[in-house]
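Just one chain follows, in the form predicted alone, and it is written as structure tokens.
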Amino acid sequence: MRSCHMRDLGRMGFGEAYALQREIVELRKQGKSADRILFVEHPHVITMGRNGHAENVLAAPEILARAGIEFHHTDRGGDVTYHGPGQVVAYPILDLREWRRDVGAFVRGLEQVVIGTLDDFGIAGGRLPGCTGVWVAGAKVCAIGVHLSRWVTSHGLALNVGADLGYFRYIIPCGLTRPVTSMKELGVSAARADVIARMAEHFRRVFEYAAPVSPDSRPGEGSLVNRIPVETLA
């Protein structure tokens, strides 16, 4: 079976993540890296996809910064999204040339380990036909924006576990006038680590890996990816 390390970052900014990914699908992209999972939770922020739309961010820069979020541009698909404290955010960096050659597969993938991973908590998440991510009945429990370069995923998904709802006034979520819930709002208090730890079986199912390995080769000795403290998933 195919391995993959899984790591949870913490509390990190969006920019620091942003770049840590990037170095990890170079090295991905050069076979100097395993599939990794990276886990975090960001402070504050809203991201816009490629495919965007400037409307549907309902709040000047200058309101936004005033309510202490970020704002950046992202290489992901999708519209507007926000991201802050009380979500898990996954970052999966895999080759699909070593599982499907499929982009609709993938997305369809981390929807079933995000709907696995609420059925653990009883919680019955689904499908919205026409819409991307996971859904409890009609409201968004979580956001999916990847991106693919010579089939090597970035970005990912956004589970709101405990997160502050009233931040998503700033922004109409994805492009969609559908509310959006957490598992909180939902009668489950969750642990962080709770979550992540189900998340992560839910991708070693889904994406058909073995259990995680110790950390590859790592890059040289000023790279990003040796500065970041981290925790591999047993």
Contents of the next structure:
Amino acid sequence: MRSCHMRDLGRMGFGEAYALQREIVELRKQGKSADRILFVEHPHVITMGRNGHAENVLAAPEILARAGIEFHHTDRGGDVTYHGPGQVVAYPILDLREWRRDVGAFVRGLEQVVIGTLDDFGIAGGRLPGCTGVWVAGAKVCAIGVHLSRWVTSHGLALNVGADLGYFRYIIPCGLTRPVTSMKELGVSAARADVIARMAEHFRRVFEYAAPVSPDSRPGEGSLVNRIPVETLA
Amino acid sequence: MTDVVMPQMGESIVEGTLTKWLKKVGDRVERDEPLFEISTDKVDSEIPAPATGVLSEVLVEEGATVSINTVVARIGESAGAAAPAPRPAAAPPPAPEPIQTAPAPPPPAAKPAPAPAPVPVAAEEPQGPLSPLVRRMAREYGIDLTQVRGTGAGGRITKADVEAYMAAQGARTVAAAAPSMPAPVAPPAPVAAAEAAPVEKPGPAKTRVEPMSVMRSKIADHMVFSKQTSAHVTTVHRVDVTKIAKLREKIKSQFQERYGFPLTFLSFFARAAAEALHSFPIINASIEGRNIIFHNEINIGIAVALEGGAGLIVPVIRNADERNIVGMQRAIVDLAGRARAKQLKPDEVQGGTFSITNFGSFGSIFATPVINQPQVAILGVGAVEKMPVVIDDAIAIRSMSHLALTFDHRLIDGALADQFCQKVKSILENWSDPVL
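Can I get the form predicted in complex with the partner chain as well, since the one above is the form predicted alone?
To see the whole picture, the full complex is given below, headed by that same chain.
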């Protein structure tokens, strides 16, 4: 039976979380790990997808550095995006060979998870044809970018809960000149833990796990995963 | 030889963009080792090699988007590139059954040997898979590929072949269009050869293809978007700037000395526009759905042409109405300088509520500028020139300029646009603010 472990990493630097993801991806590919979802909140960071255009970062590196913003190139899909405090970032590491084997369905599924979560908080989010992500009244509330290696997913989605949207001015998010928004700007002050709990439930429903998404169990010795405290969100 | 195909990544996904080759032609690859990366709808995927061997051919360039099951590369069995014995045993990665599952393109039907001497006449269908680039060129330029001689591996048609063909066709078209002309520029002995072997002689290319820079393609999109969004109308008013010209003439060296930058007409126009915008707030507005957004700040964008036709950027002077001539000039010099040096901060090109473009500095009398969305008007300033003008039935020599206001007729009526221009004109003609 397919099962999925989840864990809230709390605040963690992008680089560290990236290394962790890669380790879990390797374990998943070798069949040594179940599907997992990591929730995390990054300090200010701008990341560039493999197909990113440098022009979409509007500020010079010195300016970013002065503003305390890290910069990383990554191997996810999509263009440039920003992560920071007040954002719930979710990294699902799933083997899609066990679920539909379809990247289109996976991305639509991620959108559905967020649309369901927003709905729980009374926000009507939706899709914009041709513009992956979740949108509310023409503004982007959730960005999506995924990497796939042998059908194992990494990276994922970033939902603006109470993020300071001012930081988006340093970039053209995903290369689109459309506004961004947050749950807070839409009038909803939600606690991070509540958002994650709702999101986990929608993950379970959308990606068809039989049991509620469970807290993580510990992998082998020497794993980066062991350095992270076990969360007990279920 | 094993064909490597663009894999099917999902039901709704019909094509993918090849973003990166992780191996080069001639590299040894192991089965299941990542060979290339593709991008589909915000998902980047590593695609493993379907077989062990040597990457003998790469058929799709990085950046190209091709439909699923397109052959993107071939893996040969030994180090000898372009292995001489083509065996059709292709096993596309997802298919468990080896041969002819279904949609995979038919393997290039037993080619007539490695073909060291390319058979000249190619009357049949163009052989071998066509690269997406070649296919696109054929589509765009309406080329019958059966007429193009391929010089690539196995007689495949390459981009250079298509270009050579186009050049030859172009030469023929030109020749046909002007048959009686003795071709003054033509090289010494060409003519007859063209008749005998029409397609053979490539001749120099008539065109050069170059992808747009990101800035250029954004400008292109923005311009068309603006034209599709607003109902553009341009009204032109003549303005007598003699008084300002005299003032400027009198103080310009002193100004330069004191502030370290020159005093230009543009500051006066910007100052006058800012003042007039106060009286006509609807010119300083934008449209959102069925709402009119009035902006309480007057933030004037100044269009700056980048050197060498590299593009156009519109840095914004915030609260332009609060600046005197010195402050305005300082802002213009600073923003234009940093725009050209690509040193602008992101928020310095955002938040404009009105724009000015100074085509007069390039000698234009007047033009019909395109509105900078989501604004509703843009003022074009023409060249300042001395010309004869009738004043009280006498001819006088005056310094004249033209104001061209393009406005969005959805929101602004012609009469109002003209009143605004008259206001700007009146401020300029009756200039009274001291500058120094």
